[in-house]
Structure formats: structure tokens, C-alpha cells
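Have a look below at one chain only, the form predicted on its own, in C-alpha cells format.
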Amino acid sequence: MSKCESCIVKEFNSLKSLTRDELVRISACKTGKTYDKGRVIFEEGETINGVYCVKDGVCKLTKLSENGKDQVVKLVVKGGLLGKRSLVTNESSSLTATALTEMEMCFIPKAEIMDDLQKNANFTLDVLQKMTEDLKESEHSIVNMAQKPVKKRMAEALLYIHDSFGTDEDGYLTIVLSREDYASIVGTATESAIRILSQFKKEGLISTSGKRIRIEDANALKWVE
């Protein structure tokens, strides 16, 4: 397990506004912890009391609805930062985590960061601005599912992925979601999005093998209405 001062993933995340002193003191107490594709991080309700920095791997956010089905809220990949709420609030997760891929993540007690937060007022200004990121996410997000049509929000979904993870050797998206999984994104019934992409698949704006989606057109996906 490398050291947190000398780990490049901490270049993406709030860890970067830590002096290498703190960085040192933050990677003795840290724990490494790997986990298998579709295994839960951490449940909604469920007490963190820590940050898990994400070493490798893809997990998703996601919130239990009242009819009982998850929203996906968000995706998060090498570089993010899970559970910076529990450093200025006692409250549980609202979100539960799940790896999309296997993941390689490193889990920084609370306890061990509290003092960073008081005494290193970089750090604290980039935690709080990276929270108010999130928030802005999430106000967009609420925008564009009372305001976009169902199939731009499916197309746009599909590019977001396409953009922020890329394709494996074929082509494919790399990050290999349920039909369930893009409803969630969406804010749509399961059949619902099964039937737009198989729209989107007869009119050649993508090709699937199974649940791997290929985009043939980009262009064509960015002017769906």
C-alpha cells in the first residue's frame, strides 16, 4: 500500500491541501481495503465516522426512494473522496456505495482528520468546496429531470459516461451498468429505458453485446430531443 505522500491520486482529491507532515501522519493510521464488484461500501443509515479515498475503481451513490427502488446519485471514481459529510456533521450516510468495479480504496478514520480540518484552513476550504460541488451536481441533476425529456436525458447519460470513463479495447463503455442502473440515472421505469435504448440501438446511435453499450454516433446523441 503506498504512502498517502507520495500517492498521486491525493493530486485529485482535498488530501492535495495537506502538507506532506500531515500526509505522513494521515497515511500511518490509514487502512487499505478491496472490494469485489457489486459489493456494498457503506449503507444509507449507516454510521461512517471516516473518509474512504478511492485508490481505483468506480462505485456508485445511490438513495432509496419512497416506492422502495434505488436513484443512482452519483458515480465516483479514482481520485473521489466518500464520506467527507461525516467530518462536519454527526449525521448517518444518506447514501449507500456500491463498487461497480473491483475497487481499491484507503479508509481515513475521522479522528486522525478532525485536527487537519481545524488547523489547516487549505484543507478546510477545499473539503467545504468540494461539498458545495456535489450540492451543485445535485441541483442540476433535480433540473434536468423536471425539464428534459426522458430520451435526452438517457442520451446525455450515455455521453456523461462515454466522456468522464471511456471505452475498453472494443469500444465499449467501460463502466457496464443494469438496464436498472440507467433508469435509476435517468429517473425512469426499467422499461422504459430498456425501450429507449433499444430506439437508440435500431436507429445505429448505439450497439450492445449483452449489457455493454457501444456509441456509434455521438453526434446524432447529443441532438436527441
Given for the second form:
2 protein chains.
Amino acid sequence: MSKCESCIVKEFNSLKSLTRDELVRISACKTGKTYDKGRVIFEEGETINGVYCVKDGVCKLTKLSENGKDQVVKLVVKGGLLGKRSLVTNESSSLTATALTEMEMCFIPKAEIMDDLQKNANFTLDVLQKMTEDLKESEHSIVNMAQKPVKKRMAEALLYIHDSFGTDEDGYLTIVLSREDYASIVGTATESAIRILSQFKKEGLISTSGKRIRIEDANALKWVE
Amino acid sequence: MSKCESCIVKEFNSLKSLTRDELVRISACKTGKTYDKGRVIFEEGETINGVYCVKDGVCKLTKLSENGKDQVVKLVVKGGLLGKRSLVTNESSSLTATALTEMEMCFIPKAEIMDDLQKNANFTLDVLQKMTEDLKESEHSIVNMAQKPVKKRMAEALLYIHDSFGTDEDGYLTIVLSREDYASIVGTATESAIRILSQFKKEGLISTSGKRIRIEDANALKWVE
DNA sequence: TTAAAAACATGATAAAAATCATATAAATCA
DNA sequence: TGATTTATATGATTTTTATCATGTTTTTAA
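Switching conditions: you have the form predicted on its own, so give me the form predicted together with the DNA.
What follows is the whole complex; the chain from before opens it.
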């Protein structure tokens, strides 16, 4: 199975929904691209006529707030899709996608998929299901942002990254982020993010090596107030 | 056209997607119910096997935070649907729905709709489109909660309610909420919500009559920092 | 390799918001 | 209706968080 197929399959869980032919046709997208770390893949307001499929690397989806700061809305890793929304609306993107590492991606033009969306109701249902999960996660974030203090949000962000994206052989979080990125995930000032991470370090909840972070006491992190 | 049909039509814009027969069958749902103000329609964790269609009244969708406070995720008025997610997953509801006024609703069992979801790809696409809008709104909320101060969020909440749900003949907001509900929308302590509304009143941005609120200076509200 | 830039760190202070306390007004119902 | 609960209001205080300042380390690029 080609790399592309595996993306589509992971995201849409659509082995059962797309026929062999449909899969093969979609995965014949040769427009594989590489993005350097820090590179913007697409920007808020840009029209993207298709979905990007992450073959390797990590990127962040951000939204610019009126105060000029970016807010991270979602992190996407291998197997994830960017631009799902563009399949359904003709509106321009409401998010900016930026590579956090070297990335390998392929692009599937909207036209390729629209056909399946219109003809294959089960596939559309799968997309719907994915969207539903995104929505649930998003609503969970609203509650967190609205009701939890910054320190707790930071603790949960670390645990989330640990649980969702794993660690390397030395136990460090696979995803390596700048303090500014952490601030942007948690929704706080960069200095505050730095301060909290320093405090966690002092208290032995995490340790660091350069930018890399290792969770030393997941349980204590869970109970951070 | 029956009331039920008009709900479905408004929410899913599905005149074009559902056939006359499908619409008639769905709108044959006789399980109309009335809910008193304050009444819980369904709760987080509850299994709801269908969608509720709001014929009249207003309700809030909330999610319980770990600090014990409810966070309002969405307000739903006439023509809106509750429980869309239940069509796609079998998971229990992640939200609680509570009537904010007297409400008239009807319930459409999942089984009635599933058939269309599976057979009518255009209808599914419509649902997908609605979900996409919800997701976009939800992501917008994340950014607001994370990046904007409470006073600004309150100002925007007032404007949102004004613009989305309108005013009565005296210019007061159609939707009448308690201070606690405002706190729960904005994501702050009830006392803080009360204080901010008092301040807005003092500054002439709003006026009140009992619980009712009238926006006096929408432009100034827009520029609240 | 070294100079410049960017990221990290931390102190001091100010601003925002939560909490605690208490008082009054309004709504509910026995 | 009058008593009791609930909602609104506001002061005093503490806690949380942002901002400003400044130094250090790390990265980047000439």
C-alpha cells in the first residue's frame, strides 16, 4: 500500500468506505512536497483546493487573534490531513498551517475527492465522523481555556503531547516545540510559559535537554492545580 | 410545510438534498415535547438516539469543567438541532442541553435519519457542511477564550446575542439570561460577570430593566479593550 | 569562526481576575 | 402574604497573569 493510501486510511478509517479503485485513483497523487521547518504551508484567508496529507513530520494549525498573537488550534502528525474543510466549503481557510519539523506531504486536489464525497455516502459519513471528533475536541478546548488556569493548561498540554505523539528512545517528547509555541498552545504570554516550565523543572515534574522535554512525573502533572 | 420540516430545512438547508418523501417521512415525528425553563433536555453522558429539533424557545449547550463550573458551548434557538453528533457516533452526549425559556421541541429518532444519511450522499454532505460551520465557530471560541480578556469577551457575547438572536420591540435582547449564564458563556466568575455588566451600564454601553439588557452603544462595545 | 539575531530566563511591577464577605433586591412558594 | 431562597450587587483582599526590563544562552548566518 502506498504512503498516500495509508494517510487517507488512517484519517478517514475508510478501508471499508472507499473501494479499491477509489483508493488507487486518489493515491495516484504525485504532488508530493517537502517543507522546511518553520515553513508556512497555507495561510488564513488562502484558498486551498484540496487536502494535504502528512506523510512525515509535524505541523501546527493556528489562528491569528486580534491581539496579534497566534493561537494553536491543533497539532497534526503523520497520517493526518490538513484542509478537510476545503472539501465542504468554498470559503478560504480559517487557519494557518506551519511546519514544526521537516515535513513530507502530498496534496490531493479537491476534484479527486469530491467525486467520492458525492457518490460514496459511506465515505462522506467517515469524513463526517472525523469532523465530529474534531468538533468534540475543540469544544473540550473551549472549556479548558475558559475554566482552567494557565499552569493546569500547560500540564495538560505536556501530557497531551506525550500521550498523543509519544517519546523518543531517551524518553523525550517526540514533538519539540519552542517556548513560544507552548505559549501559543496554552494561550498565555511567552514569559509565562517559560516561567511555568521552569517551575515544573524545579519541582521535578519535567526535565529538559536543550529544547527537548522529558516528563518525569506524569502523575504529579495530572494533579497540578 | 409542517413545523418539523422547517427545522430540518433551516438547519440542514436540505430542501435540495432530501426528497419530498424523505422530508415527509421525517416530519411525521409526532413526539413533540414541551420543556419548562430551566429543564434539562439531556445530560452529558446520556445516550440520545436521535436529534431534537427546536420549534420554539432557546436552550444552552454546556459542558461541565473539572472545577465544577458549566461552560456554555453554544446557544440554540428555533430551527436549530440538538444532538447532531449522535447521528454519527454511538458515544454518549458530551454536552448537556438546558432550556433557557419555555421550549417546544420535537424528537426525530436516529433510525429515521440514518437511512437518509446512508443513502442520500447529498444530505450527508449537508450535515457535513453544518458540522464544518460548528467547528469553525468552535475554533474561533478557543482563540477568544485563550487570548482575549474577560471584559472583551463579555462585550462580544452581548453583541453576538444581539446580532444572532435579535431584540424585542423595546430593543431589549430577545434572549434573557441570568448573570450566572453570562459568566458561563464568557468563562468567568459570576461576580466578575456582574461587575463587568455593571460597569458597562455605568458607562452607558448597555441599560437594563430587570434581567433584560439593551445595547445602547454597540460601537463602543465593539471597541472595548 | 565570529557577530548578530533569536530564544530562553528571571526579576520587578502592574493589571486582571478570582475569591471571600456581606448587603440588598427579586423571585418563589408554603 | 410573608418567609425563604435565589439572584444581583459591591467592597476588600488575594491570586493569577501580563508586561516591562534586562541578562544569558543558543542559533543562525555572514
